[in-house]
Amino acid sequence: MINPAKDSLYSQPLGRIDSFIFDDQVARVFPDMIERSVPGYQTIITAIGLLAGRFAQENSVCYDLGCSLGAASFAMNQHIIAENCRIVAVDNSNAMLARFKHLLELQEPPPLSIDLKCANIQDIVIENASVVVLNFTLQFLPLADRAQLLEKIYHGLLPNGALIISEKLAFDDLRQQTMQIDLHHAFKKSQGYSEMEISQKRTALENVLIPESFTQHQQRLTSIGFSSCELWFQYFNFASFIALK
(Lines of atoms letter the chains of each structure in order from A and count residues from 1; the text may use other names and numbers.)
(Lines give C-alpha, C1' and ligand atoms only; values in the text may rest on other atoms or scores of the structure.)
Protein backbone atom coordinates (compact mmCIF):
# COMPACT_ATOMS: atom_id res chain seq x y z
CA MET A 1 0.00 0.00 0.00
CA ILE A 2 1.19 3.51 -0.82
CA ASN A 3 1.70 5.65 2.26
CA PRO A 4 1.57 9.34 1.28
CA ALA A 5 4.79 11.08 2.26
CA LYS A 6 4.97 14.60 3.61
CA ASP A 7 5.80 17.27 1.05
CA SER A 8 9.22 18.65 1.93
CA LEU A 9 10.50 19.15 -1.63
CA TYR A 10 11.17 22.87 -1.10
CA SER A 11 12.05 22.78 2.60
CA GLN A 12 15.80 23.30 2.02
CA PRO A 13 17.48 26.18 0.17
CA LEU A 14 17.92 25.31 -3.50
CA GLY A 15 20.78 26.83 -5.42
CA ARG A 16 18.85 26.44 -8.64
CA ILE A 17 15.08 26.11 -8.75
CA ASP A 18 13.99 24.04 -11.74
CA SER A 19 10.59 24.38 -13.34
CA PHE A 20 7.92 22.30 -11.64
CA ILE A 21 7.27 18.89 -13.22
CA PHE A 22 5.11 15.94 -12.18
CA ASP A 23 7.98 13.50 -11.68
CA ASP A 24 8.38 10.63 -9.23
CA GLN A 25 9.38 12.99 -6.41
CA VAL A 26 6.16 14.96 -6.81
CA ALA A 27 4.05 11.81 -7.27
CA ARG A 28 5.39 10.43 -3.99
CA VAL A 29 4.20 13.46 -1.96
CA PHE A 30 1.33 14.61 -4.18
CA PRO A 31 -1.60 13.81 -1.84
CA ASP A 32 0.00 15.82 0.97
CA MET A 33 1.14 18.57 -1.40
CA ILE A 34 -2.23 19.26 -2.98
CA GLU A 35 -4.18 18.94 0.27
CA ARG A 36 -1.93 21.55 1.94
CA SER A 37 -1.66 23.80 -1.13
CA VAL A 38 -5.17 23.99 -2.60
CA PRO A 39 -7.84 25.40 -0.28
CA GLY A 40 -10.98 23.28 -0.37
CA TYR A 41 -9.44 20.49 -2.43
CA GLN A 42 -11.35 17.63 -0.78
CA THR A 43 -14.62 19.56 -1.07
CA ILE A 44 -13.99 19.94 -4.81
CA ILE A 45 -13.21 16.23 -5.22
CA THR A 46 -16.36 15.20 -3.37
CA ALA A 47 -18.49 17.57 -5.45
CA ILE A 48 -16.98 16.30 -8.71
CA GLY A 49 -18.26 12.87 -7.75
CA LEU A 50 -21.73 14.25 -7.01
CA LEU A 51 -21.81 16.22 -10.26
CA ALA A 52 -20.70 13.17 -12.25
CA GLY A 53 -23.48 11.17 -10.62
CA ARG A 54 -25.98 13.77 -11.83
CA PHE A 55 -24.69 14.21 -15.41
CA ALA A 56 -23.30 10.78 -16.34
CA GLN A 57 -25.44 9.16 -19.03
CA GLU A 58 -25.95 5.50 -19.85
CA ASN A 59 -23.56 4.01 -22.42
CA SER A 60 -21.28 7.05 -22.28
CA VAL A 61 -17.73 7.98 -21.27
CA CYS A 62 -16.57 10.24 -18.43
CA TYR A 63 -13.10 11.71 -18.93
CA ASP A 64 -10.65 12.75 -16.21
CA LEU A 65 -8.06 14.78 -18.13
CA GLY A 66 -4.87 15.37 -16.19
CA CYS A 67 -5.94 12.76 -13.66
CA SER A 68 -2.74 12.70 -11.52
CA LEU A 69 -3.35 10.00 -8.85
CA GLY A 70 -7.01 9.64 -9.76
CA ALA A 71 -8.85 11.44 -6.97
CA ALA A 72 -11.54 12.75 -9.34
CA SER A 73 -11.82 9.38 -11.09
CA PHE A 74 -12.38 7.57 -7.80
CA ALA A 75 -14.98 10.16 -6.76
CA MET A 76 -16.82 9.78 -10.07
CA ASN A 77 -16.72 6.01 -9.82
CA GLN A 78 -18.27 6.19 -6.36
CA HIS A 79 -21.29 8.24 -7.46
CA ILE A 80 -22.03 7.22 -11.05
CA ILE A 81 -25.10 5.00 -11.27
CA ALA A 82 -25.72 5.23 -15.04
CA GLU A 83 -25.39 1.80 -16.62
CA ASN A 84 -22.52 0.93 -18.93
CA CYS A 85 -20.68 4.16 -18.17
CA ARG A 86 -16.88 4.01 -18.11
CA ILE A 87 -14.19 6.44 -16.96
CA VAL A 88 -11.13 7.29 -19.05
CA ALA A 89 -8.32 8.81 -16.95
CA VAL A 90 -5.50 10.54 -18.85
CA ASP A 91 -2.16 11.92 -17.71
CA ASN A 92 1.22 12.42 -19.37
CA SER A 93 3.18 11.57 -16.20
CA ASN A 94 4.26 7.93 -15.98
CA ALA A 95 5.11 8.46 -12.32
CA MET A 96 1.59 9.63 -11.52
CA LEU A 97 -0.08 6.84 -13.46
CA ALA A 98 2.08 4.14 -11.87
CA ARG A 99 0.84 5.19 -8.44
CA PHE A 100 -2.71 5.58 -9.71
CA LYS A 101 -2.57 2.03 -11.08
CA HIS A 102 -1.41 0.70 -7.72
CA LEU A 103 -4.23 2.54 -5.95
CA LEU A 104 -6.69 0.95 -8.40
CA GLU A 105 -5.38 -2.49 -7.54
CA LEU A 106 -6.03 -1.83 -3.84
CA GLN A 107 -9.67 -0.87 -4.31
CA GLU A 108 -12.26 -3.09 -2.61
CA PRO A 109 -14.53 -3.70 -4.44
CA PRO A 110 -12.79 -2.99 -7.75
CA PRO A 111 -13.95 0.17 -9.58
CA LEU A 112 -16.59 -0.27 -12.26
CA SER A 113 -14.41 0.67 -15.23
CA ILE A 114 -11.49 3.10 -15.12
CA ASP A 115 -9.15 3.01 -18.12
CA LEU A 116 -5.75 4.65 -17.63
CA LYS A 117 -4.02 6.27 -20.59
CA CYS A 118 -0.57 7.84 -20.64
CA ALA A 119 -0.81 10.65 -23.19
CA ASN A 120 -0.97 14.39 -23.63
CA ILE A 121 -4.57 15.41 -23.15
CA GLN A 122 -4.48 17.40 -26.41
CA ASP A 123 -3.93 14.11 -28.27
CA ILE A 124 -6.90 12.26 -26.78
CA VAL A 125 -10.02 11.79 -28.91
CA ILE A 126 -13.05 12.93 -26.91
CA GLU A 127 -16.20 11.13 -28.00
CA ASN A 128 -19.52 9.98 -26.57
CA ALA A 129 -18.74 11.96 -23.41
CA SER A 130 -21.33 12.89 -20.81
CA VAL A 131 -18.85 14.32 -18.27
CA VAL A 132 -15.36 15.77 -18.76
CA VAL A 133 -13.22 16.87 -15.81
CA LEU A 134 -10.23 19.23 -15.97
CA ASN A 135 -9.31 19.38 -12.29
CA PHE A 136 -6.42 21.89 -11.99
CA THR A 137 -5.20 20.81 -15.42
CA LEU A 138 -6.00 23.55 -17.92
CA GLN A 139 -3.77 26.02 -16.04
CA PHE A 140 -0.70 23.99 -17.02
CA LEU A 141 -1.39 24.23 -20.77
CA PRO A 142 0.04 27.10 -22.82
CA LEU A 143 -2.55 29.84 -23.22
CA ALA A 144 -2.56 29.40 -26.99
CA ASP A 145 -3.56 25.72 -26.69
CA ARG A 146 -6.51 26.06 -24.33
CA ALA A 147 -9.29 27.07 -26.72
CA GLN A 148 -8.49 24.24 -29.13
CA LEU A 149 -8.70 21.63 -26.35
CA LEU A 150 -11.97 23.07 -25.04
CA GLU A 151 -13.46 23.09 -28.54
CA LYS A 152 -12.55 19.42 -28.92
CA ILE A 153 -14.20 18.65 -25.58
CA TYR A 154 -17.33 20.58 -26.58
CA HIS A 155 -17.71 18.64 -29.82
CA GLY A 156 -17.09 15.33 -28.02
CA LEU A 157 -19.75 15.98 -25.37
CA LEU A 158 -23.23 14.55 -25.73
CA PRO A 159 -26.25 16.91 -25.51
CA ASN A 160 -26.73 17.95 -21.87
CA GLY A 161 -23.13 16.95 -21.13
CA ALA A 162 -21.06 18.77 -18.51
CA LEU A 163 -17.50 20.07 -18.36
CA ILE A 164 -16.13 20.58 -14.84
CA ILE A 165 -13.07 22.81 -14.57
CA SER A 166 -11.09 23.62 -11.41
CA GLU A 167 -8.43 26.32 -11.67
CA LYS A 168 -6.28 28.79 -9.82
CA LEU A 169 -7.69 32.20 -10.68
CA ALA A 170 -6.18 35.56 -11.53
CA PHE A 171 -8.02 38.81 -10.81
CA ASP A 172 -8.24 41.94 -12.94
CA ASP A 173 -8.31 44.27 -9.95
CA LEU A 174 -4.80 44.67 -8.50
CA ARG A 175 -6.08 44.94 -4.93
CA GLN A 176 -8.05 41.71 -5.28
CA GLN A 177 -5.10 39.96 -6.92
CA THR A 178 -2.75 41.01 -4.11
CA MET A 179 -5.23 40.09 -1.40
CA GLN A 180 -6.06 36.68 -2.86
CA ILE A 181 -2.38 35.76 -3.22
CA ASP A 182 -1.68 36.90 0.34
CA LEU A 183 -4.61 34.85 1.65
CA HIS A 184 -3.43 31.78 -0.26
CA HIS A 185 0.03 32.15 1.25
CA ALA A 186 -1.54 32.52 4.70
CA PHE A 187 -3.48 29.32 4.06
CA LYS A 188 -0.27 27.48 3.14
CA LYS A 189 1.47 28.78 6.26
CA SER A 190 -1.46 27.48 8.31
CA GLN A 191 -0.80 24.07 6.75
CA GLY A 192 2.80 24.08 7.94
CA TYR A 193 4.67 25.44 4.93
CA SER A 194 7.48 27.88 5.63
CA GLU A 195 8.08 31.19 3.86
CA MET A 196 11.02 29.59 2.04
CA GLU A 197 8.92 26.65 0.85
CA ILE A 198 6.19 28.96 -0.41
CA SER A 199 8.69 31.20 -2.19
CA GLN A 200 10.65 28.39 -3.83
CA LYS A 201 7.50 26.56 -4.96
CA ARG A 202 6.15 29.78 -6.43
CA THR A 203 9.39 30.26 -8.40
CA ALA A 204 9.21 26.67 -9.68
CA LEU A 205 5.65 27.22 -10.92
CA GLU A 206 6.37 30.55 -12.59
CA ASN A 207 5.64 30.31 -16.34
CA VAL A 208 4.44 26.71 -15.78
CA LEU A 209 1.10 27.40 -14.11
CA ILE A 210 -0.55 30.38 -15.79
CA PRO A 211 -3.88 31.40 -14.22
CA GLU A 212 -6.68 33.33 -15.90
CA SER A 213 -9.68 35.19 -14.50
CA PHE A 214 -13.07 33.52 -14.25
CA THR A 215 -14.41 36.04 -16.77
CA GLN A 216 -11.81 34.90 -19.30
CA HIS A 217 -12.79 31.26 -18.75
CA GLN A 218 -16.50 32.02 -18.95
CA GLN A 219 -16.27 34.11 -22.11
CA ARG A 220 -14.12 31.53 -23.89
CA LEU A 221 -16.43 28.64 -23.00
CA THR A 222 -19.59 30.42 -24.06
CA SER A 223 -17.93 31.59 -27.30
CA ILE A 224 -17.10 27.95 -28.06
CA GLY A 225 -20.77 27.05 -27.72
CA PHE A 226 -21.46 26.03 -24.13
CA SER A 227 -24.93 27.25 -23.16
CA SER A 228 -23.75 28.42 -19.73
CA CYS A 229 -20.74 28.47 -17.44
CA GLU A 230 -21.13 29.20 -13.74
CA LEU A 231 -18.88 29.25 -10.71
CA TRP A 232 -19.98 26.75 -8.07
CA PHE A 233 -17.02 26.89 -5.66
CA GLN A 234 -14.37 29.41 -4.69
CA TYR A 235 -11.92 29.52 -1.79
CA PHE A 236 -9.55 32.50 -2.15
CA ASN A 237 -7.93 32.23 -5.61
CA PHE A 238 -8.95 28.62 -6.25
CA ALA A 239 -12.25 27.86 -7.91
CA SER A 240 -14.30 25.28 -9.73
CA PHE A 241 -16.98 25.92 -12.34
CA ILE A 242 -19.26 23.93 -14.60
CA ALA A 243 -20.06 24.48 -18.28
CA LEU A 244 -23.16 22.87 -19.76
CA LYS A 245 -23.73 21.84 -23.34
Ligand code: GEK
Contents of the next structure:
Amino acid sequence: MINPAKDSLYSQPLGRIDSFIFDDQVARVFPDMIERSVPGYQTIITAIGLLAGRFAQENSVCYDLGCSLGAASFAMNQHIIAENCRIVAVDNSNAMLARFKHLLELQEPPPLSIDLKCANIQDIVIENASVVVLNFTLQFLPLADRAQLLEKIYHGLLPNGALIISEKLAFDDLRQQTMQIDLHHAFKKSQGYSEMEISQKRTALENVLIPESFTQHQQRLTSIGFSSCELWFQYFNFASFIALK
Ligand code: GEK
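Provide the structure of the form predicted in complex with the ligand, given the form predicted alone shown above.
Below, the chain from earlier opens the complete complex, with every other chain and molecule after it.
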Protein backbone atom coordinates (compact mmCIF):
# COMPACT_ATOMS: atom_id res chain seq x y z
CA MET A 1 0.00 0.00 0.00
CA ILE A 2 2.82 2.43 0.72
CA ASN A 3 5.20 1.54 -2.13
CA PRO A 4 5.43 4.71 -4.20
CA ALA A 5 3.96 3.50 -7.51
CA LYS A 6 4.81 5.17 -10.81
CA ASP A 7 2.21 7.53 -12.24
CA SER A 8 1.12 6.15 -15.62
CA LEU A 9 -2.54 7.20 -15.36
CA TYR A 10 -2.50 9.16 -18.61
CA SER A 11 0.09 7.11 -20.50
CA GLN A 12 -2.42 5.31 -22.76
CA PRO A 13 -4.74 7.10 -25.21
CA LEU A 14 -8.07 7.67 -23.43
CA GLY A 15 -11.18 7.83 -25.58
CA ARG A 16 -12.85 10.16 -23.13
CA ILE A 17 -10.95 12.23 -20.61
CA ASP A 18 -12.88 12.67 -17.37
CA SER A 19 -12.29 15.61 -15.06
CA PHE A 20 -9.46 14.98 -12.63
CA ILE A 21 -10.50 13.70 -9.18
CA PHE A 22 -8.49 12.62 -6.12
CA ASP A 23 -9.62 8.99 -6.09
CA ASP A 24 -7.80 5.80 -5.11
CA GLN A 25 -5.98 5.54 -8.47
CA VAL A 26 -4.52 9.01 -7.92
CA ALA A 27 -3.77 8.46 -4.22
CA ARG A 28 -1.83 5.27 -5.09
CA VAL A 29 0.62 7.11 -7.38
CA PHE A 30 0.42 10.53 -5.71
CA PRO A 31 4.01 10.90 -4.41
CA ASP A 32 5.42 10.12 -7.85
CA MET A 33 2.80 12.25 -9.64
CA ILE A 34 3.36 15.40 -7.60
CA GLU A 35 7.14 15.08 -7.52
CA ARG A 36 7.32 14.77 -11.34
CA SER A 37 4.61 17.37 -12.04
CA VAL A 38 5.30 20.24 -9.65
CA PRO A 39 8.72 21.85 -10.10
CA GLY A 40 10.30 22.38 -6.69
CA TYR A 41 7.73 20.31 -4.77
CA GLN A 42 10.25 18.69 -2.40
CA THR A 43 12.01 22.01 -1.77
CA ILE A 44 8.66 23.56 -0.83
CA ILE A 45 7.83 20.69 1.54
CA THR A 46 11.19 21.01 3.30
CA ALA A 47 10.74 24.79 3.62
CA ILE A 48 7.21 24.40 5.03
CA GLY A 49 8.81 22.43 7.86
CA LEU A 50 11.32 25.22 8.49
CA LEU A 51 8.62 27.91 8.30
CA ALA A 52 6.42 25.99 10.74
CA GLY A 53 9.41 25.69 13.08
CA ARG A 54 9.65 29.48 13.06
CA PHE A 55 5.96 30.41 13.26
CA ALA A 56 4.38 27.65 15.39
CA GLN A 57 3.37 29.06 18.76
CA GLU A 58 2.96 27.29 22.09
CA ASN A 59 -0.51 25.82 22.75
CA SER A 60 -1.68 26.49 19.20
CA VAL A 61 -2.78 24.54 16.13
CA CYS A 62 -1.02 24.19 12.75
CA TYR A 63 -3.41 23.33 9.93
CA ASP A 64 -2.51 21.41 6.75
CA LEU A 65 -5.49 22.04 4.45
CA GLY A 66 -5.76 19.65 1.50
CA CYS A 67 -3.13 17.47 3.12
CA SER A 68 -3.19 14.54 0.62
CA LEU A 69 -0.71 11.99 2.02
CA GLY A 70 0.57 14.40 4.67
CA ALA A 71 3.94 15.48 3.28
CA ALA A 72 3.58 19.01 4.72
CA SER A 73 2.28 17.67 8.06
CA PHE A 74 5.26 15.33 8.40
CA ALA A 75 7.65 18.18 7.55
CA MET A 76 6.00 20.47 10.11
CA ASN A 77 6.05 17.73 12.74
CA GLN A 78 9.79 17.37 12.26
CA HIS A 79 10.54 21.05 12.91
CA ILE A 80 7.98 22.32 15.42
CA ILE A 81 9.56 22.82 18.82
CA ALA A 82 6.82 24.95 20.42
CA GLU A 83 5.25 23.16 23.40
CA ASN A 84 1.78 21.67 23.17
CA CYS A 85 1.32 22.37 19.50
CA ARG A 86 -0.81 20.02 17.42
CA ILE A 87 -1.27 19.56 13.70
CA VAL A 88 -4.72 19.23 12.15
CA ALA A 89 -4.60 17.76 8.63
CA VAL A 90 -7.72 17.99 6.48
CA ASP A 91 -8.67 16.51 3.12
CA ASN A 92 -11.98 15.57 1.51
CA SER A 93 -10.54 12.54 -0.29
CA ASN A 94 -11.05 9.32 1.71
CA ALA A 95 -8.50 7.60 -0.53
CA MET A 96 -5.81 10.11 0.39
CA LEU A 97 -6.59 10.03 4.10
CA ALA A 98 -6.57 6.22 4.28
CA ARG A 99 -3.02 6.22 2.91
CA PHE A 100 -1.97 9.12 5.12
CA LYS A 101 -3.31 7.22 8.18
CA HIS A 102 -1.29 4.18 7.20
CA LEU A 103 1.88 6.26 6.78
CA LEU A 104 1.26 7.81 10.21
CA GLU A 105 1.00 4.39 11.82
CA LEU A 106 4.39 3.46 10.37
CA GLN A 107 6.16 6.52 11.83
CA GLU A 108 8.85 5.74 14.38
CA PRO A 109 8.83 7.53 16.81
CA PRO A 110 5.11 8.38 16.52
CA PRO A 111 4.51 12.03 15.58
CA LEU A 112 3.72 14.43 18.41
CA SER A 113 0.14 15.02 17.44
CA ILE A 114 -1.37 14.91 13.97
CA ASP A 115 -5.17 14.72 13.80
CA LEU A 116 -6.67 13.68 10.48
CA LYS A 117 -10.04 15.04 9.38
CA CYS A 118 -12.02 14.01 6.34
CA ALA A 119 -13.88 17.20 5.44
CA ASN A 120 -14.27 19.96 2.94
CA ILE A 121 -11.88 22.69 4.11
CA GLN A 122 -14.71 25.16 3.48
CA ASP A 123 -16.76 23.54 6.26
CA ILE A 124 -14.25 23.21 9.09
CA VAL A 125 -13.68 25.55 12.02
CA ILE A 126 -10.25 27.16 12.10
CA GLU A 127 -9.25 28.51 15.48
CA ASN A 128 -6.19 29.16 17.64
CA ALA A 129 -3.98 28.72 14.56
CA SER A 130 -0.37 29.83 14.41
CA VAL A 131 0.36 28.27 11.00
CA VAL A 132 -2.00 27.42 8.15
CA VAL A 133 -0.75 25.62 5.04
CA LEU A 134 -2.57 25.50 1.72
CA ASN A 135 0.01 23.61 -0.33
CA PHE A 136 -1.45 23.43 -3.86
CA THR A 137 -5.02 23.19 -2.57
CA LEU A 138 -6.59 26.65 -3.03
CA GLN A 139 -6.29 26.25 -6.82
CA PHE A 140 -8.92 23.46 -6.70
CA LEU A 141 -11.59 25.62 -5.04
CA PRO A 142 -14.12 27.49 -7.19
CA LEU A 143 -12.85 31.05 -7.70
CA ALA A 144 -15.92 32.51 -6.04
CA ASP A 145 -15.30 30.54 -2.81
CA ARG A 146 -11.67 31.46 -2.26
CA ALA A 147 -12.06 34.79 -0.47
CA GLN A 148 -14.46 33.30 2.08
CA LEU A 149 -12.03 30.51 2.98
CA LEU A 150 -9.13 32.96 3.28
CA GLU A 151 -11.23 35.25 5.51
CA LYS A 152 -12.03 32.29 7.77
CA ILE A 153 -8.31 31.47 7.96
CA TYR A 154 -7.45 35.09 8.72
CA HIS A 155 -9.91 35.18 11.62
CA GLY A 156 -8.72 31.80 12.94
CA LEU A 157 -5.07 32.86 12.97
CA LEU A 158 -3.44 34.20 16.12
CA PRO A 159 -1.55 37.52 15.98
CA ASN A 160 1.78 36.93 14.18
CA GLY A 161 0.36 33.78 12.61
CA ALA A 162 1.40 32.77 9.10
CA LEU A 163 -0.49 31.45 6.10
CA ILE A 164 1.66 29.56 3.59
CA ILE A 165 0.10 29.14 0.15
CA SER A 166 1.59 27.28 -2.80
CA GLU A 167 -0.13 27.52 -6.17
CA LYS A 168 0.24 27.12 -9.89
CA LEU A 169 0.28 30.69 -11.20
CA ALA A 170 -1.22 32.45 -14.20
CA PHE A 171 0.43 35.49 -15.81
CA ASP A 172 -1.27 38.59 -17.21
CA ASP A 173 1.28 39.01 -19.99
CA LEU A 174 0.53 36.57 -22.82
CA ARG A 175 4.18 35.96 -23.71
CA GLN A 176 5.03 35.19 -20.09
CA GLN A 177 2.00 32.90 -19.79
CA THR A 178 2.96 30.96 -22.94
CA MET A 179 6.60 30.72 -21.94
CA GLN A 180 5.90 29.55 -18.38
CA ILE A 181 3.46 26.87 -19.56
CA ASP A 182 5.97 25.68 -22.19
CA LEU A 183 8.69 25.51 -19.57
CA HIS A 184 6.44 23.56 -17.21
CA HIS A 185 5.77 21.06 -20.00
CA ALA A 186 9.52 20.87 -20.68
CA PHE A 187 9.97 20.13 -16.95
CA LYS A 188 7.39 17.33 -17.13
CA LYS A 189 9.07 15.88 -20.22
CA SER A 190 12.40 15.94 -18.41
CA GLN A 191 10.70 13.92 -15.65
CA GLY A 192 9.72 11.20 -18.12
CA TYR A 193 6.15 12.18 -19.05
CA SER A 194 5.27 11.82 -22.74
CA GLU A 195 3.59 14.52 -24.86
CA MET A 196 0.37 12.48 -24.71
CA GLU A 197 0.46 12.15 -20.90
CA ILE A 198 1.05 15.87 -20.54
CA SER A 199 -1.75 16.75 -22.94
CA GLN A 200 -4.33 14.29 -21.49
CA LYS A 201 -3.58 15.41 -17.91
CA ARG A 202 -3.93 19.03 -18.99
CA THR A 203 -7.38 18.29 -20.41
CA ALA A 204 -8.40 16.44 -17.21
CA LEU A 205 -7.39 19.47 -15.11
CA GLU A 206 -9.23 22.03 -17.25
CA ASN A 207 -11.85 23.84 -15.12
CA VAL A 208 -10.68 21.79 -12.11
CA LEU A 209 -7.39 23.54 -11.36
CA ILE A 210 -7.88 27.27 -11.89
CA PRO A 211 -4.69 29.34 -11.48
CA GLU A 212 -4.63 33.02 -10.59
CA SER A 213 -1.79 35.52 -10.82
CA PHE A 214 0.40 36.32 -7.84
CA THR A 215 -0.97 39.89 -7.88
CA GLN A 216 -4.52 38.55 -7.54
CA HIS A 217 -3.49 36.42 -4.57
CA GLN A 218 -1.55 39.24 -2.96
CA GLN A 219 -4.31 41.82 -3.41
CA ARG A 220 -7.00 39.49 -2.04
CA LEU A 221 -4.91 38.56 1.01
CA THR A 222 -4.04 42.15 1.90
CA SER A 223 -7.62 43.31 1.35
CA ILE A 224 -8.76 40.59 3.79
CA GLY A 225 -6.41 42.08 6.39
CA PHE A 226 -3.09 40.23 6.16
CA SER A 227 -0.36 42.78 6.87
CA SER A 228 1.86 41.48 4.04
CA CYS A 229 2.14 38.71 1.49
CA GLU A 230 5.42 37.91 -0.28
CA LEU A 231 6.72 35.22 -2.59
CA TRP A 232 9.42 33.11 -1.03
CA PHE A 233 9.74 30.56 -3.88
CA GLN A 234 9.03 30.31 -7.58
CA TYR A 235 10.01 27.75 -10.22
CA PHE A 236 8.35 28.55 -13.58
CA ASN A 237 4.59 28.80 -13.00
CA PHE A 238 4.66 27.19 -9.54
CA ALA A 239 5.12 29.40 -6.52
CA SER A 240 4.82 29.55 -2.79
CA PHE A 241 4.11 32.67 -0.76
CA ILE A 242 3.62 33.61 2.85
CA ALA A 243 1.03 35.99 4.28
CA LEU A 244 1.52 37.35 7.79
CA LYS A 245 -1.21 38.39 10.20
C1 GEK B 1 0.97 18.11 -0.33
N2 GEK B 1 -0.93 19.55 0.18
O3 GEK B 1 1.45 17.03 -0.74
N4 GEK B 1 -11.50 20.26 0.91
C5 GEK B 1 -10.57 19.39 1.34
N6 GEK B 1 -9.58 18.92 0.54
C7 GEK B 1 -9.57 19.33 -0.73
C8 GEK B 1 -10.52 20.23 -1.25
C9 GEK B 1 -11.52 20.69 -0.38
N10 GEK B 1 -12.47 21.54 -0.79
N11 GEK B 1 -10.25 20.45 -2.57
C12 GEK B 1 -9.15 19.72 -2.86
N13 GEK B 1 -8.74 19.04 -1.75
C14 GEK B 1 -0.51 18.35 -0.52
C15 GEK B 1 -0.86 18.37 -1.99
S16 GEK B 1 -3.03 18.15 -3.70
C17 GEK B 1 -2.35 19.14 -4.94
C18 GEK B 1 -2.26 18.85 -2.24
C19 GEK B 1 -2.26 18.54 -6.29
C20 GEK B 1 -7.58 18.16 -1.62
C21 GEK B 1 -7.52 17.03 -2.64
O22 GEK B 1 -8.27 15.91 -2.22
C23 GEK B 1 -6.02 16.75 -2.69
O24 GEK B 1 -5.63 15.74 -1.80
C25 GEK B 1 -5.39 18.09 -2.32
O26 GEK B 1 -6.43 18.94 -1.89
C27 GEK B 1 -4.65 18.79 -3.47
O28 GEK B 1 1.63 18.99 0.22
O29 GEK B 1 -2.60 17.35 -6.47
O30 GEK B 1 -1.82 19.33 -7.23
